[in-house]
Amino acid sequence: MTEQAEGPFLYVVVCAAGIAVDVSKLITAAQERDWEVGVIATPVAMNGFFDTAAVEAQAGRPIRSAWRSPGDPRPFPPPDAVVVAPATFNTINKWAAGLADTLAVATLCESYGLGVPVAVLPCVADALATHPAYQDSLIRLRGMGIRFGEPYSGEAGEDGRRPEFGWERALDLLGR
């Protein structure tokens, strides 16, 4: 049996980027907009990129990172929308190629087939963002109707400070 949600249900897919340490800001913003949240993380992101215990407590559900066993109930209700933040070079390229080798990427691939709106906040270093495979991936995903926020490289500006990562922009892209 699948868990039932009282309100609209948002999957938050978290990838292994340093900025993931602040994913709780996205969860807070989503909950303030009346979303119920379930977090799905890449396996690498689960290894110290954010406080998993705090995120589980905040979302009120365990973080998913691995597939469930056959016959196990689905731990989350079906999504009404998906946010990928931060979205890394690796995840974006695997998703565009349909390489569903992790639960996170498989969820993104499946979301397209279900017609679920997906918003993405890329967090990709400038040097990686110039790679032709990445550019092709962006074209393919945009062609699939995926909504992208401005890229975030994490590079310090001329003043030496890093810009804020606009977590709430992902929710704005969903247009809800």
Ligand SMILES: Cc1cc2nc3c(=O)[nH]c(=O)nc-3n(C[C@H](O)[C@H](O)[C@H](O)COP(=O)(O)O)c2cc1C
Given for the second form:
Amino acid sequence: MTEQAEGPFLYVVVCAAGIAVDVSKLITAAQERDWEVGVIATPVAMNGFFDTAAVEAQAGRPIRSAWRSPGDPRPFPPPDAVVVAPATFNTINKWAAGLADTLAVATLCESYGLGVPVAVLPCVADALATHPAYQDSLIRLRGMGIRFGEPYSGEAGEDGRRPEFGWERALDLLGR
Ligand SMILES: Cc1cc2nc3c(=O)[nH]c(=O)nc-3n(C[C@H](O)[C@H](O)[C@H](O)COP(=O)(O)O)c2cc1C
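Show the other one: the form predicted together with this ligand, since we just had the form predicted alone.
Following is the full complex, with the preceding chain placed first.
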């Protein structure tokens, strides 16, 4: 049987950007806003980008990264909303192109058809963000109604410190 949620259910999609090390901040903020959280990480993100055991304990559910086997129940309830944070250059471009080669991207592609709100916090270096394919991806996804946070390059400022990522912005963009 598909697992049932008691409250509104939020999918948190995590990509392989360095800032993912702090994704627990987003889960805490979502739970404080009464979301139940299911985490879907890209396969690369599962490989050392954040503390997977701590995040599973926090969410109270296993992280999903690969497809279930045919005949297995759907592990998560259907989403009421989806956030992608951090979102990489790679995942954003594949999502816009409909190249669903990871469960994370397939989930994002499907979310459009489900009609649920989707909010994205990109973490993309300026040198990549200028690529025309990325700019086209943003135009396409915005045209699909996807809600984007402010650009974030992950690069340190003159003081040598990274600016705050602003995790809660993803939740604000959902408008709940
Ligand atoms: C330490 C480290 C930090 C990275 N940070 C970023 C980042 O902030 N943004 C980004 O787009 N890619 C970043 N990358 C590159 C991605 O991990 C790489 O493109 C990967 O294929 C993305 O896979 P995914 O989109 O399936 O998560 C980083 C790679 C490493 C090793």
